[in-house]
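This document opens with one chain alone, in structure tokens, the form predicted on its own.
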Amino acid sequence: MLEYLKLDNVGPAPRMEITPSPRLNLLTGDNGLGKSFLLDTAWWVLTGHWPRDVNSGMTTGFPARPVDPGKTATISSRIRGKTKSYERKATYSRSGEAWVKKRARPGMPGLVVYAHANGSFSVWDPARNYWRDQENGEEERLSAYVFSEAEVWDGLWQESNGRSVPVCNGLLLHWAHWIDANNDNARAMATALSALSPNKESEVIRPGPLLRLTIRDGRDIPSIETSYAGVVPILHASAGIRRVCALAYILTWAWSEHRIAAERRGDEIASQIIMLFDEVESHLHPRWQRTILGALRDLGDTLFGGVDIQLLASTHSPLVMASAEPWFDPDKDAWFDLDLEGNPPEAKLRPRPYTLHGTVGSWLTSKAFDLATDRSSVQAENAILRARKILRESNPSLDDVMDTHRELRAALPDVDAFWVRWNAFVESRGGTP
């Protein structure tokens, strides 16, 4: 489990510090302030490798660099292993252009899964990913399993001991094999898809039969059953469903391979999983955005048989933030927000108290998103702000009132609640609503 992470002179902000809670951790903030960067760095302190260094085909997960190259840059962390916590500190070497830290076996954080915003995934497995242990004569293991979006579907090959080997067959081949064999992984995949579905009764993603796309393509392609279009090959499914299927596959594959490796080595099976999820709402319909956090929270029981899950997820969605209201527990969950502060402005990461807002509109105007109003268009917001300014004036002219009235008419629907107050004000100034 990640207990602490501190960055000094690294990334978009001069300083970031976060003490994650054991279950859910939400990250909010405007684009470019460092949410993805924070998740990349969390992956690095947990695994010892930047995703881009493991797989050069990645377009995210590049190594961190100092904000000011002339000043010392450090990354400090504390990770809870099986029995105790381990503190680590890395310093950036300008001459070596690399992060230098003490060479030591880290505490085992458990299985680490990183869902990148662009559809790629990274997996680190304590039973399969480690450096060479010369004393015990172990062969050097792969650093991590880092998949580009295409490799999630088509398979991943990596260099090992001077040769290229297949380390994962990919969703299309693996899922087809699982379905054909009707094995435990096929059932686990179906369980994961059901758990991640937006409605467990009417909108459950169910695996369908294997299909052939064309007579020229000899592959058996997995499919899903839908209530609106019958059976759909997974390659023809929507972006949202493909993303959920990719997530279900990576989790099923990673857990299955971890159990196999742990049993072969005589290791204990991981008791916790850390999930890093960038833009958790990506491609998802609002119905899905309201259920995805709860589904991820419960995967420890539904898919992994009681394993503890620590989730760090970034989001731009007020629906995602609102969806945790019924079950958010300050002892288990936390919200961290990035904002620009000061003059000149600097990105600041701060814990925020998670309070009930009740509606999506209220979340839009909260510290999570910082909108001035909950109106859907910029024009409507500008009109509301102008009207509020006039309402505060002691003696506005009728011309200004009616100009603002016309602006409101062009931007707000008749059912907008603001009309009740505004129309009464217009009449009080001698105008006609």
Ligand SMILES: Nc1ncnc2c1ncn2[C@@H]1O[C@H](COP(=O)(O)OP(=O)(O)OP(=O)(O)O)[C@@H](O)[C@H]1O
Contents of the next structure:
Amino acid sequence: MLEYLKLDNVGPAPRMEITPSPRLNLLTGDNGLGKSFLLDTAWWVLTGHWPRDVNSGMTTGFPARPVDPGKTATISSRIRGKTKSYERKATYSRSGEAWVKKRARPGMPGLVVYAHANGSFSVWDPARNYWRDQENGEEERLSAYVFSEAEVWDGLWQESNGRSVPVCNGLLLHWAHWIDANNDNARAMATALSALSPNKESEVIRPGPLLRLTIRDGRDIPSIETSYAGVVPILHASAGIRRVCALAYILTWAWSEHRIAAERRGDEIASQIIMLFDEVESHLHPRWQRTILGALRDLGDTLFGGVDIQLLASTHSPLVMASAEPWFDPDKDAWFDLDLEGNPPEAKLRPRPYTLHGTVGSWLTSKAFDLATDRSSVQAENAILRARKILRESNPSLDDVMDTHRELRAALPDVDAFWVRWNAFVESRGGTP
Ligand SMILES: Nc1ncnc2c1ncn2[C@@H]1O[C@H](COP(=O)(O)OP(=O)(O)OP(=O)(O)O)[C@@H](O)[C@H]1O
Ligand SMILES: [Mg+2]
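Got the form predicted on its own; could you also share the form predicted in complex with the named molecule?
Every component of the complex follows; first up is the chain already shown.
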């Protein structure tokens, strides 16, 4: 479990510090303030490698650079291992353009799965990936599994000892093979898809039969059954379905391979999984945005037979934020928000108290999203802000009042709650609403 992460003079802010909770950690903040960067850095402290260094096909996950190259830059972390916590501090070497730290295996005893915002995935497995401990003569293993979006589907090859070796068959081949063999992985994949479905009763993603797309394409392609379009080959499925299928696949593959490797090595099976999830709502319909967090929270039980999952998830969605209201537990869960503060403005990461808001609109005007009103259009918001200003004036002119009234009329529906107060005000100023 990641217990602590502190960045000094690194990335988009002079300083960032986070003490994650053991279960759910929500991360909000405007575009460009550093949510993905923070997840990249969390991945690095947990696994010892930047995603882009492992796979040059990645368009994200680059090594962190200092804000001010002339000053010391450090990344400090604390990771809870099986029996104790490991503190680490890395310092940036300006001349070497690299992070220097004590050479040691990552302390993380469980799997780390990173769902990047662009559909790529990274997996680190304590039984399959680690740094070579030359003194003990250990064989060199891959540093991590970093899949571009295409590699999730078509398979991953990696350089090892100067050779390119196949390390994962990819969703299309693996899933087809699992279905053909009717094996445990086929069942795990179906379980994961059902658990991650928008609605476990009425909108379940069900695996369908294997299909051929064309005569020329010799592959048996997995499919899903839909209530609206019959059987859909997975390559034709919608972006939301494919994102969730890719996640279900990566989890099923990572867990199954971990168990095989742990058994070969005589290791215990991991008792924790850390999941880093960037933009957890991507491609999902609002109904689905309301269920995804709860489904991820429960995966430790539904898919992994009782493993603790620590989730760090970034979001731009008020529905995702609102969806944790019924079960958010401050002892297990936390919310962190990035905001611009001060002059000149600097990105600041702060823990925020998670309280019940009840409506999405109320989340929009909360510290998570900082909107001035919960109205849908910018025009409606501007009209309301102008009207509120007039309401505060001691003696506004009737022209101004009626100008604003017309602006409100053009932008607000008749049912908007603001009318009650505004119409009374217009009448009090001698106007006709
Ligand atoms: N490898 C890096 N080293 C140093 N700074 C970085 C690095 N990668 C990103 N940044 C900084 O972080 C900023 C963007 O951060 P990031 O991509 O994490 O934003 P975000 O909060 O995820 O935004 P969005 O919501 O648009 O995805 C960049 O503008 C840049 O200043
Ligand atoms: Mg981002």
